[in-house]
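Single chain ahead, by itself, as structure tokens, in the form predicted together with its partner chain.
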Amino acid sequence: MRSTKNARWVWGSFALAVSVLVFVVPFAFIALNAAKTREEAQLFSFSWPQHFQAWDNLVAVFEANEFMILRAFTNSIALTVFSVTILVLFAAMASWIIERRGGVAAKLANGLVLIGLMIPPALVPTIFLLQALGIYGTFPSMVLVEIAFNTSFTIMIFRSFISTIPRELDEAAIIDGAGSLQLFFLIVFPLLRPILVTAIILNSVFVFNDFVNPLYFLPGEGTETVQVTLYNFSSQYLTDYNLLFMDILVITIPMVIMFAIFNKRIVAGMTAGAVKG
């Protein structure tokens, strides 16, 4: 058994160091330089710092125009929160109807999730619509353009995953005479959890990263998104890499710390299947 236990070592660590390579070594350039001054940072090299002023440019990073990262951080992360928690839980609901069901309707509903998927948004029409409902550039309106522009991805990954469950399960507890909606809530939600955290991180990446719907849906003063305030260090004319990649840095805080969160319940997700099967 030694030799096993050694193989996974060495190929575990192969393994690692490879994707060290690949995947940190872009990070680890960003990090490096946004410790650096405007100068060093436009040599674009791999190296130490020469003047180590990381928090001189966190601190600039956070000034800069009247410290609109805060206000981009409070829109994004309420953005967030809010279209993906509506978003998660309807589309759940929607993709078990539309694959236990089936029929004509069913049909239906997933020809029109594949369009969803297939062609952009039509953004014009859509403020004009908003406008006439009268609730153009709200937030609310701007969590449900979010809610529908990312509806047919979720329900996409959610009916991959619920046709692998086995029918038998739900079925026993129609018998056991469960409401459609107590039966969804207590059977089929915990069923679903490994693809729940994905479905969460994934939407959260994209409404958080969204850089061009929240420009168009929700103008106006203090409403910008962490996206754009990438803006803020680099113009037609001028970039302050630096600063800039600081701000990369900056802006996925939060998206690192929603993916610890979520992260092990992944792990546990997958890991019950795997016990489960």
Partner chain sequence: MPLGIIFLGLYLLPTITSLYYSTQRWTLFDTTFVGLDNFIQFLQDPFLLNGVVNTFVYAFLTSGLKVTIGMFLGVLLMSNIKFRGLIRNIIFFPVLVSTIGIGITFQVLMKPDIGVLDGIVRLLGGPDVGILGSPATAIFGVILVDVWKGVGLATVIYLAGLSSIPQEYYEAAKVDGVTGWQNFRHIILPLLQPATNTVIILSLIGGLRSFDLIWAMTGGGPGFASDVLASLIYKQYQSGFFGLSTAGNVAMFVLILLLIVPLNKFLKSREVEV
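Could I see the form predicted on its own next, after the form predicted together with its partner chain?
Next comes a single chain, given without company.
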């Protein structure tokens, strides 16, 4: 028994050390360099700033390109809210249909979901498709892209939870005269609250932190998202690393805070369907 406890302590300490090395050390490096002058930050040293100017760097980040970061935060929040709302609702309904109804159609849909998880998104064909529809570079097209690229993952986490909901609830509601929409929104959807919170938080982080998709699918002035603002301080010949690191801090801290607050709910939602899923 004692040897087992010692082994657990050793492995726990090892896991904690690895976590600190992988997550805390890089974050501390960014924070330290964000408070330095441009000359100090270009040295990329893990040291305390000789000239502490975190506030000046923060002001410079917000004032860059006529307060672009404020517009970018507005765009990112709007993109996240619209995309995640539609995505979660659509994925929940699709997961319920796939899980409850068998047959060839459900198997085909499940196969498409698995393909969507295994095959990376095709950027160029998607751009051609959006151009053919006449919506390329618009905010609604960016919402559709985020929904399409995250649907497979969201359906998978919903399905594992829906499989634990007894089918007798569906049958009882149908006997009482409930239609399909009433059955889903009045009976099934309220039961999805644990996994719903998880899906909302995870997808919000994915969409808010997305860099590649807005870069390719949402070009133009005034449509920037927070991740794209990193280009304000990086160019081919000159990079203000102190401002770049400060920008990274500004756009990272909100998601870190959200994860810290909802960490238990995320874990509970991800493991809720593990017994039967």
